[in-house]
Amino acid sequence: MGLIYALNGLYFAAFLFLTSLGLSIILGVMGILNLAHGSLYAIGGFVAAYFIGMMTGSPAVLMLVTAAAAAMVLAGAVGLVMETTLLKPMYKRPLEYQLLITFGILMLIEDLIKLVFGGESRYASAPFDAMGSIEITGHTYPVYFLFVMGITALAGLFIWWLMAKTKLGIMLRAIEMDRDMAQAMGIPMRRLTVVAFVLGAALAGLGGALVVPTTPAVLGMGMDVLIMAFIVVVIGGLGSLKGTLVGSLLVGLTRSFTVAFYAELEMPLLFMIAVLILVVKPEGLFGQK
């Protein structure tokens, strides 16, 4: 049974990793504390649920790929509009202005989701049902959970390649490490900050798209995952791919075993871990000082 709990933790860590990685990129490159990041996750969930509902009867993988692609594109487009119209004037303002504007954007997007998709929950379990289950240590386990882990692993490898092996990634990491020096070296700051925000928004949309076959898309679904994503970033360290991965695994596994044995301790235990890491290593496990 412990193996099943561990696999459940890895599944939760998978879509949390995608959402947290997007948040970490935006925070690291732009220095924006984006409270509206959870609403981009919610957009991905609602868009994916809509497309899966439209494609019921199609092969499961085709439904998921189409829904995930649509969710990433729309979440990225919303992120682009958000950054270029609402957040751009906030970069040189104090932190409280950023918090207020991004919280306002969160409320605005929630209302827009309600306007477009209605206030009712949207279910999209067709891919989950179509993939069936396999037997692991005498227990049935959904194939969809393993599929999500595989997709997340591929996405993580792609982001690693993008950030470590391409000119774009090197410039983004340079901005994250020292903005003034990066600007002095002629790196196109404005263009790259837009790229970073759109990339982070698209990752949040992908995370939301992958979760709706097991959890209905509901209003406010982005708030819980936003809190978890902040915990992951605190644990792993700002802008660190390795830190985001380790933080997601720690949060996912802790949550799975805690819910299984003593559900009331789920959030207090996660916050306790985050506080302890802040005390011992304020920059996070793999963050830069």
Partner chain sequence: MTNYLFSSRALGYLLALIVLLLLPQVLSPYHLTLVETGLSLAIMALGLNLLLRYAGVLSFGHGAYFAAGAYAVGLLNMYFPDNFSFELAMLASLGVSALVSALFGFVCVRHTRIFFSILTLALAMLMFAILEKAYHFTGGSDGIRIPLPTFFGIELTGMRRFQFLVGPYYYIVVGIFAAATLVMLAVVNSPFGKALQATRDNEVRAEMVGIRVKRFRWYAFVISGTFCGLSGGVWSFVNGHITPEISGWVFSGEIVYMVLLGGFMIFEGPIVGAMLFTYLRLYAVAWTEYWMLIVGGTLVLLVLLLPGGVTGGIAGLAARLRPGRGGGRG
The other form holds:
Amino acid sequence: MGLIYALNGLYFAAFLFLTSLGLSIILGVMGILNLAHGSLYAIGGFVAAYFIGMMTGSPAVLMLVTAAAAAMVLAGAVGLVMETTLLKPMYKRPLEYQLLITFGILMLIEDLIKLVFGGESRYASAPFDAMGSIEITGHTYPVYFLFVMGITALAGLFIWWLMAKTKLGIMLRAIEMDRDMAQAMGIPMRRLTVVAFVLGAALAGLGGALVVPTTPAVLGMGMDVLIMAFIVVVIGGLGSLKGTLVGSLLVGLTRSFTVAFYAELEMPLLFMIAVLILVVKPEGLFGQK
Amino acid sequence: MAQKTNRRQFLKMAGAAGLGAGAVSVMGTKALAAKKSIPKTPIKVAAISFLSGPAAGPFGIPGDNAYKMMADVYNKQGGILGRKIDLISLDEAGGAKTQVELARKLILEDKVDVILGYISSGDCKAVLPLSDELGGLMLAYDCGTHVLMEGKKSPYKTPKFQLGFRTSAHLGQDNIALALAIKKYMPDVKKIAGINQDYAWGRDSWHIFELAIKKLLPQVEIVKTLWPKIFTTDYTAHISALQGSGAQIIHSSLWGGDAVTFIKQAKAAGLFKQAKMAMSRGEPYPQELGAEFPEGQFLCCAGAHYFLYPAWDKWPLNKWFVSEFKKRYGKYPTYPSYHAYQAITAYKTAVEKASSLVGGWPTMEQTAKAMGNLSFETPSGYCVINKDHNAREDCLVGISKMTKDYPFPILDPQRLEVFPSFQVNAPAGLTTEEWIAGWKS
Amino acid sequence: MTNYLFSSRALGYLLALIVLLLLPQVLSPYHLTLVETGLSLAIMALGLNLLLRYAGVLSFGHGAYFAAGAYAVGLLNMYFPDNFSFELAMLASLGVSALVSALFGFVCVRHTRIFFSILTLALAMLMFAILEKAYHFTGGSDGIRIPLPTFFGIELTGMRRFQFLVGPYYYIVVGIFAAATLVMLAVVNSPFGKALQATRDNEVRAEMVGIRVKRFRWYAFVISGTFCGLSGGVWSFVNGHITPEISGWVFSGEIVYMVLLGGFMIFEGPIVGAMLFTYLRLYAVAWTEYWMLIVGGTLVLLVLLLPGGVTGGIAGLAARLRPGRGGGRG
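The block above covers the form predicted alone; next, return the form predicted together with its partner chain.
Okay, now the whole complex, with that chain kicking things off.
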């Protein structure tokens, strides 16, 4: 049973990783806590559910790839519009405006989703059902969960490669470390900021796309995710890839084991950890101040 | 205010006249009825259900659709006492705080004639007291928490609210019926676990089920109780915990998207190989999930609300309701649709009854008085609203089974258990807990 | 100049008070309950603005102290129903919120900027999680009903809440609101208020001239939190029911919304904001299913086009109409 608890934790961590990474990048590079980040995840979920619904009867992997691609493109596009029109004028404004505008965007997107997709939940479980289950040490385990972990690992590797090995990544990290210095060095801030934002949005969209085969896409699905991602970012550290990974694992595993052994503590414990880290090391485990 | 008092005095006088004059009063009432006119304006009826969010698909929309259908049907028959029903559908989303604010507006500013609403038990607990506090007639139509109408101590004050009603039976009946069905079909069960949402509905459902099952089957051991947050999307951790507990039966009052998500994830994780579900309001989910829904699970229907029960040849009203609903919305009605029928029909019946007594269009208080002791036919049989302002119904528990007639499992017609209302509902004045404690197993 | 300003402000306040006291003669009962809601929330908005405008830090978790005040009332009723009097309830909400904000504030004031906001947000969510999970002590997500209290020994049995709300309670709310406004005005104009602004403008320089920055910020935090608590206590009777969502981040965000809607650069701005927000949100909810589009759209437009809020916009307009004279800011 312990192995299964650990697998569940890893699975949950995989989702958190995808959805928190964008939040973390945006916070790290732009210094904005994007409250609308969960809504990008919700867009991904609804778009993917729509596509999976359209493709009933196709092979599971094809459905998933199409849905995930569509979700990433759309969430990325919404991110692009949001960044270039609404957020751009905010970078020089005080904190309260930055936070509030993302709060406003969150409300707008929630209702726009309702306008476009209707208020009802959207089921899209065909890929989940099609993949079935396998036996792991005598316990049945859904293949789809393993699939999600695999995809997340790939996405994580890709981001790591991008950040560590490409010029783009190096410039992004330079901005995170010292914005003014980076600007002085002639790094094209504006273009990079857009790239980082769209990347984060697309990852959130991917997270949403991967979740809908297991649970219907519903209005408000972004809210809970935002809170969980917030905890991860606070624990791991703003803008740190390593931090997001560690934070996701910590939150995922903590949740899985508290539910198994002392379910009452689930949420309070996670917030307690977050507050403790904020008090002791406000920049998070791996973040730079 | 002054007008109200006048009317009340008038009513007293009318009542005294009626009593005193005996047989002559028949003519008297008629004269009164003729004298009191009925306004021509439409009746403002606010129907509040979840129209968006996770509870919209399985509850709010089937409920709201039934409201729309019945308002339409009644309007075609001439409305209520000749007045058309002007139905305003409103969204229950936004949490208890928003609902309290909305109800305050509906009663004080919009002055609606009646509010038919609320699916969430949390919303009911927050909003129903407003009926008396602000002076507005309110019929809770679907929420289940038993403490809504029951007091803390027995005998409790009945009715708890003068102008607040619930036109369906509370969760006591679902969970007691489930326990009775388990006793019949699995009398040797040893280990039972529960997964219920962390709010009034889940907490109270489990509380009553635990009391009833322990009384009926004393050998049962409760091996795990889980309280996921409402609208949880990932149940993997909970499912593993349930598997680890070795439970044979898992009691659950999960509803809506939560129920769907849980069943899907549990099926893939193999939970149903070792355990059966006992779902206190499981009736809508086979239709929702289709052939994916596992067979052999105990499903309660929140009353006797099922599209195949009562049998169509015995109870034509069910046939009419199901066919009309299917014709309009392309789906079979689920229990929230039946509950919506009960609410709007309870209002109509009570207004007509009050009017036949006092003549003219009855005041809110007169309608409430008439509703406090009301019985009427519904597509599921009879609904009785008791003096505690809470309805009583028979309760149906079935076991899911795939047949060739429907693309989803139905309740096995060979194993339909219908428990009469007195067997699953505490009598008025006694709390459900005390009633169960008094059973001689 | 100051004297002139002060007297014109005093005159304005007196007028406003008279208008408020006369409202029951003209407004429908329903609107009175809305005004009550607005006034009780205004106390909280004033509290938040002490931190935002004068201490220069943004709390995105002030719902926690509002909830502390409201739950103090709720729990008092739950556990001591026989001693449920209004004066005790108010004392409890003041005391509990002061305590909670002193505790939470102690850890928060060591940070500024986004870290301060994140920490306040996390603490509010911690409070939320505890209120929601401690089902047996707090009623969990169902919350607690707030019945009518006794009032200095006067029993209100037999009175409908509605009559209470549009009758005596209206004047109580106006009274508490007026007192709170005057106290806050005194605070921001006191030497303490000036010192606080110095810490906002330049932390290092303030430290150099001997202001104990963190200590001062902490005091401000406690005052601010206590205002929120009082607001929560007063509001709980208006609403009649409290749930943990008032400690959630959405409500905390709405508080900031109110302050910015009214305009945080002008002392009275948050009051205007709380009132406007109450009306905006409720009418949007009642008018359309897509109310978030309205409330959210208003917020986005506000941030983009009217950063000074409504009062800021009016002051700006007035200043433009009368060139050469500054507006009465402060």
